[in-house]
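A lone chain, given as structure tokens: the form predicted alone.
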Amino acid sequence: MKTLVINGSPKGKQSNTYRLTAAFLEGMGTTEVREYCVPRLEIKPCRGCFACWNKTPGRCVHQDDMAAVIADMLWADVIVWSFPLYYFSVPGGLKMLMDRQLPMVQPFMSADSASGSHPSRYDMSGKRHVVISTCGFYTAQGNYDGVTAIFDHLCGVDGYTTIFCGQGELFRVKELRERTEEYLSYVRAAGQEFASGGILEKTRMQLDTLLYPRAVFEAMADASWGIAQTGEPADETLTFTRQMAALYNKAAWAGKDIVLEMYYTDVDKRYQILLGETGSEVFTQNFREPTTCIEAPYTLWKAIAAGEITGQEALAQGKYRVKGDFSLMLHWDRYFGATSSKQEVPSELRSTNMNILLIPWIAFWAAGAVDGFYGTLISFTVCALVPLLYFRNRKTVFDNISALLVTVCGILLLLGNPQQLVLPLSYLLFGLMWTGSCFRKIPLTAHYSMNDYGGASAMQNPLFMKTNRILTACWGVLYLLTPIWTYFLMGTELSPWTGAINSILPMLMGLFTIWFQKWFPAKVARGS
């Protein structure tokens, strides 16, 4: 498919709009592409002499680059018009190029249009047009009337495909790339679908979804100029703080206001962000008692924003300190993370569930201690039913190992081996599974606790991984010791109650886990 790209942005391939255009072309998969950057062409304005109609039909009096553009328009199967919105229309240079298309039509009147038109000098019936544009408003809706009016006449009302995207300036902001890359993935999908026939309705809805809510975008846009409403220059650190505050997701408000204090240690600047039910507010004076205080160099914040280092890595390396309530840091993405338009969660992104791991073991320990035969049948039944939970949860390798080990222990009981040996053995196998995972890249508890800390992205957090490695080791030691007293309990009249007795220490360990998950990261963050 031969494709011609007419790039009307003065910034050329560095423009925000061209990022969408490049993604669309990538999706199309076309290899025959010719491009023109309009501001770099020599295209003189139309003189309105109509010589191309009556003196030199089809040929303009100007000898410039427009002749090559027209030749490639005739060559192309698809013409992609790429430009930013300029004052509710196309950039001036692109409008001049459009004016110079006059040699492509004949002077005679045509009845094809209710308002009047001129017939084409060439057969353009098989050509397809795509109009891609970004603007600086929060939405494209209502801002492209002037553009569509032009292309309705140029290509026909239904003769072109559009991708109009508001909030275009966000595509140059590195710290927002998670959201903008998501949008670009929809543009790639649109390109692929266009090449196959047409953009699907689902993709069209994704393309029309706002990158950020209006209030968030407009607050970020206002802060990005680096000036106050009075026109006076704003401090760079204050601009950065205001942009951060604009990203606050008020849906994360948990019934109590948070006062986040930002102290930039290298420039000795201090601000506060109030995170409330109705939104955020930045204070430069009259400070309140902070809930959480982050002490970090401003240069570090810029490095994090540029993607040179993650906040979690910087914290693990002791590059900044956090005082006060650390829970805000544990759920940072919930308060300041990029919003997503995704509605469906693929199965590989569904949450893990530790109950899937524990239920077979609990059934075996509780029922197997009472009756070896029937207890084993109960545990087998549970193992058979547990996979039903996979429809809503993602299983881990440890879920599979657990089901296998419980089945092996059950078979040992059915073969007549004494409960006093098999039950302690089951605890030993369980403890070995936990302890052995400490030597894996991802320890056992991390597979399940990640659900509360940003999902799979938590695996890239060194502090999260260290916390979970310690906890996994603690649980492993507990279950390596459990077989000892279990063996002796099985030889007493307390044997039927072994499962219940062995539930007490795990309950205490569970409480310890809840405490440690908060205490240890906060300890590291304080620089202790």
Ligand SMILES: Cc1cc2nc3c(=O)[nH]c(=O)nc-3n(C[C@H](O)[C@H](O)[C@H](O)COP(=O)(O)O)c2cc1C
Given for the second form:
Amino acid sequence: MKTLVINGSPKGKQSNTYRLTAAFLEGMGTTEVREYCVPRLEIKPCRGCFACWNKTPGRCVHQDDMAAVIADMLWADVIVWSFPLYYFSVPGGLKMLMDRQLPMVQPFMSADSASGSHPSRYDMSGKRHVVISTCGFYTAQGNYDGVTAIFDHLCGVDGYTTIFCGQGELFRVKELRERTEEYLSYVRAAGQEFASGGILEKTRMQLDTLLYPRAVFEAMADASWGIAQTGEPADETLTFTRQMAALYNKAAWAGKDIVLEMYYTDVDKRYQILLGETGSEVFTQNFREPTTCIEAPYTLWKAIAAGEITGQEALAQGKYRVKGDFSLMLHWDRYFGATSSKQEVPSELRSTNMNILLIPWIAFWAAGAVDGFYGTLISFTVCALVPLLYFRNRKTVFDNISALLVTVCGILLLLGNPQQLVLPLSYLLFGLMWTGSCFRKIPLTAHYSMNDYGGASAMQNPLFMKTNRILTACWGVLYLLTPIWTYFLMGTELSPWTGAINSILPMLMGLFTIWFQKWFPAKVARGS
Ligand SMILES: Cc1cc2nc3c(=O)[nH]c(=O)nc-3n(C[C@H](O)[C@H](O)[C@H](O)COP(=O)(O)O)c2cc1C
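Next up, the form predicted in complex with this ligand, please; the one we just looked at was the form predicted alone.
Once more the chain from above appears, this time first in line as the rest of the complex follows.
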């Protein structure tokens, strides 16, 4: 598809809008692209002499770059108009280019449009137009009426495809790239869909979703100028703190206010952010008792914001300290994460569930200890029902291994092997599965506890991984030892109760796990 891009932004390829345009072209997969950056062209203003209509039909009196632009418009199958919104319209340079399209039409009146029009001098019927634009306000809605009026006349009311996006300045903010890249992925999808017909409804909805809620965007935008409302220059660390406060997601409020103290150690500056039910507030004085205090150099914050290092990596490397309540840090993304427009959860993002792993084993241990034959049948029935849980949960490799091992142990019982041997063997296999996973990249518990720590992204968190490796090892050792007393218990009158007795220690270990997964990262964060 021969594609012509007319870029009306004075920033050329550094333009916010051009980022969308580049993603769209990438999605289209077109290789035949010609581009013009309008402000770099020599395009003189139309003189209004109509010589291109009567004296030299189809040819303008000006000798400048517009002739080449018109030639390429005739060459192209797709014309992409890419520009920022300026005063609710197109930028001046682009408007000048549009005016200079006059030689492309004939002087005569045509009845094609209710308000009047001129017939085209060339056959433009097969050409497709795409209009891509960003604007500075929080939404595109209500801001593009002028632009729409122009293109309705230029291309016909349904004769062009649009991508209008508010909050355009955010596309140049590295710190927000998680959200802007997500948006660009929808633009890419739109390009692909456009190439094979038209943008799908689902993609259109994602393109029309705000990058950030209005209040969040406006607070960030206001803080970003680095000047106070009075015109005074604002301190850089204060601007940064304000922007972070703007990103606060009040839906994360969990019943009590949090006072987050930010101490920038390298510049000796201290601010507080109150995270409340209705939003956030930044304090520069009259400080309150902090809930959580982060002591970090400002340079480190900038490195984290620029994506040079993650907060978790920096914490694991002892580059900053956290005092007070650590739970805010554990759920940082919930409080300050980028708002995503994702509405449905793709299957790979569905959460895992440790019950799926445990249920077959518990059924086997409880029922198998009472009766080898019927107990096995019960545990097989339970195993057969477990897949019902996969409608809501994602399977892990350990869920599969568990189902397999329980089946093997059940078959051993059905074949008449003594419970006193098979039951301890089952605990041993279970223990081996846990300890064995400690030597893998992702230890067993991490597959399940990641749900509460930002999903798969938790795997990039060294502290999370270390905590889980320790916990997995503790559980593994417990289950490697369990076969010993199970063997002896099974030889006594208490044998039917073995399953119940063997659940006492795991319960205690469960309590230890709950405590340890909070205590250990907090201890590391305090620098102790
Ligand atoms: C002169 C000027 C006029 C602008 N007028 C508007 C406007 O009317 N509405 C709006 O939402 N944004 C307006 N903006 C903001 C730009 O549309 C916005 O920053 C855009 O993302 C810039 O895109 P670019 O980087 O592709 O040039 C204006 C910016 C400038 C410099």
